[in-house]
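Consider the single chain below, provided in structure tokens and representing the form predicted alone.
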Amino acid sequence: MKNNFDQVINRHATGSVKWDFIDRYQNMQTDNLLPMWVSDYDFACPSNVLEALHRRVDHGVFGYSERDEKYYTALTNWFERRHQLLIRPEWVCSIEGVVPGLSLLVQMLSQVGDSVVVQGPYYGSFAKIIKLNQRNLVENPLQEDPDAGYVMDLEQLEELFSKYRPPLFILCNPHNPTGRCWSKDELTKLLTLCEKYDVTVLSDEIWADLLLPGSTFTSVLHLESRWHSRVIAATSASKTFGLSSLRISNFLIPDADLKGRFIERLNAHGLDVFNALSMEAATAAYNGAEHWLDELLGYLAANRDWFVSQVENYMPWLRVIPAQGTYLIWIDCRALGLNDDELKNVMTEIAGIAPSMGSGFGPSGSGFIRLNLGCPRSYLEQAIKGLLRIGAQ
């Protein structure tokens, strides 16, 4: 049975950050705005996940729970099937979310005042956990490329490594907000630099399953085992299957010493207890939602193709950046000649949409917007009508 991703599900009054709290987080008036900012789906999660959750709820007992063999087997089999990546169960450390885990690792692997390098435009939560932990954010801006979308500036990165001697580099792969999937060659060159300057790579790979047709995902763990002592990969079922509030993520840490230190940090913060429903949902998704995901990927690709065609055919004032993954679209609005405040006003007051403003992704994002295409086509049609109004002004 095919899934109906065109179905519109009313998410108002469900505590949805995306739909119910635009005014709190975006400082926008919410009346009649189409929210396209938070990166979660407007689709129901896979039916087999709902069935598994119902069974667990019907059991009625929610005492302390732990990951069992089924959980580890589901996770490792998934990565072997989908990405030809062999993960050893002993590498897996679980925590309620990727960002909390990254924050603990920043605390664990660096000192107050140390520099942490990120590639701009960068996910805003990276900046938050670096700055609030009193570390120095150092930006390595990506370079725009007409075919790939963006490429790494490895020459400038080496200059930063030499100057700041950072202990940590936070990688996003596939990259949020641009949708770039890093190649084996790029990652090899990156890790060669990290080895030279003794930098540990924290690789946020939460978008790994969400690839556009013809694209492949390469994890830092796909590369030579010689680098396993300086790479940590973060994964989760949340983006893939629409389970963002059922919070459990996995940090894959091949180095036994690093893993042991991370487990100590989890225990020190009382984060060694797991949510029974989160584990149930993730296990069910990895075991039985593969066909659902394949259908969804086709729908998301069609959404993107349609949206890009509308922009390219009718909106010369906007430019869509090429991507290889995610369900996000990164749009260059600089031809409008507006500053970021003016651009925000145009998007909300004229187009009637609430985007993620590119300025929220650091200096490299100024003049851009990020939109979420993980929604029914009718929402995209509404967004296109709004964007067309900008050209009529």
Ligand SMILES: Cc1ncc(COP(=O)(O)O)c(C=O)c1O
Contents of the next structure:
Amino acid sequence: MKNNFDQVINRHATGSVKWDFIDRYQNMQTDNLLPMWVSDYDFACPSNVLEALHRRVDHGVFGYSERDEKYYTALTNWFERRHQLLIRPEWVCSIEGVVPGLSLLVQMLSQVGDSVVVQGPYYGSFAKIIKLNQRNLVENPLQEDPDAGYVMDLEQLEELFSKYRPPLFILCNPHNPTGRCWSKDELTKLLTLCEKYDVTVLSDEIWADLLLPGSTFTSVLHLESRWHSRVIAATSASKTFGLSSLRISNFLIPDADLKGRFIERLNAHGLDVFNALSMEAATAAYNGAEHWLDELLGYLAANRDWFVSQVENYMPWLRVIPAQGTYLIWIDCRALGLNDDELKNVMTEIAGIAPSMGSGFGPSGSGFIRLNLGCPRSYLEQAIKGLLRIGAQ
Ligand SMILES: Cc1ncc(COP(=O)(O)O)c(C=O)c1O
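Please supply the coordinates for the form predicted in complex with this ligand, as a counterpart to the form predicted alone shown previously.
Shown next: the complete complex, the earlier chain at its head.
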């Protein structure tokens, strides 16, 4: 059966952060903005997931729950089938979200005042968990590249490692907001540096399943096993299948000592019980929603192609950054010659859209916007009409 991703589903008054809380979180006052900021889909989740949830709800008993054999098998089979990655059930630590897990790991693997390195532009929650845990955020800006979009600046990274001696590096792969999928070669060079300076890598791989045609994903766990003692991969079914509010993620930690310490942390916070509905949804998604995802990836790729062609053909004042993954699009607006406040006003008051402002991704995001293309095509048509009005000014 073909899924109808063109269907518009009204998300107003569902407690949706993206639709109902633009004012509170984005401080954008204009009414009737088209929200293109938060990264979640405006699509219904896969029907087999809905059916599994209905069945579980109908059971009616919601006592304490734990992950069973089915959960681990669904997860390990998924990584083997989709990414040719063999993970062992004993590596898996589950926690309600990637961000809370990363935050606990920042606490576990660094001290107050230590430096933690991220590549800019960086996902805003990385800054939040580093700064609110009283660590020092050190930015290693990515370099713009006409073909790849962005490339790593490993030379500067080495200088930063040598100067700040950080215990931790947070990697985002595929990269939010730029859509870069890091190659094996780039990751190998990165890990070589991390080994030289004794840095542990927290690799946020939440976007791993969202690849554009022809792109592949390389996990830090695909690299040499001697690096397993210094890598942790954070994964989740949430981005892939549109389950963000169900709150479940899996941290893959091959090193027994690191894993043991993380489990102890989770236990210390009482985070050793699991949500029955989340587990049901994740298991059903990994087991039975592969076809849904493949169809969706086709829809998302067509969305991107159409959007990019509109911008390239009719909006010389914007520049789309080439991407290999995610359903996000990172757009260079610097040719407009506006500061970030002015850019925000133009986007809301003239284009009528609520983007994620690039300035929320650190200093190297200034002058950019990020849009979420995980929506019905008609929303993109509305966004393009709005963006065209900027040129008419
Ligand atoms: C790179 C990245 N990590 C983590 C998250 C959120 O993860 P969670 O909702 O599981 O905390 C997002 C959401 O946009 C993201 O882009």
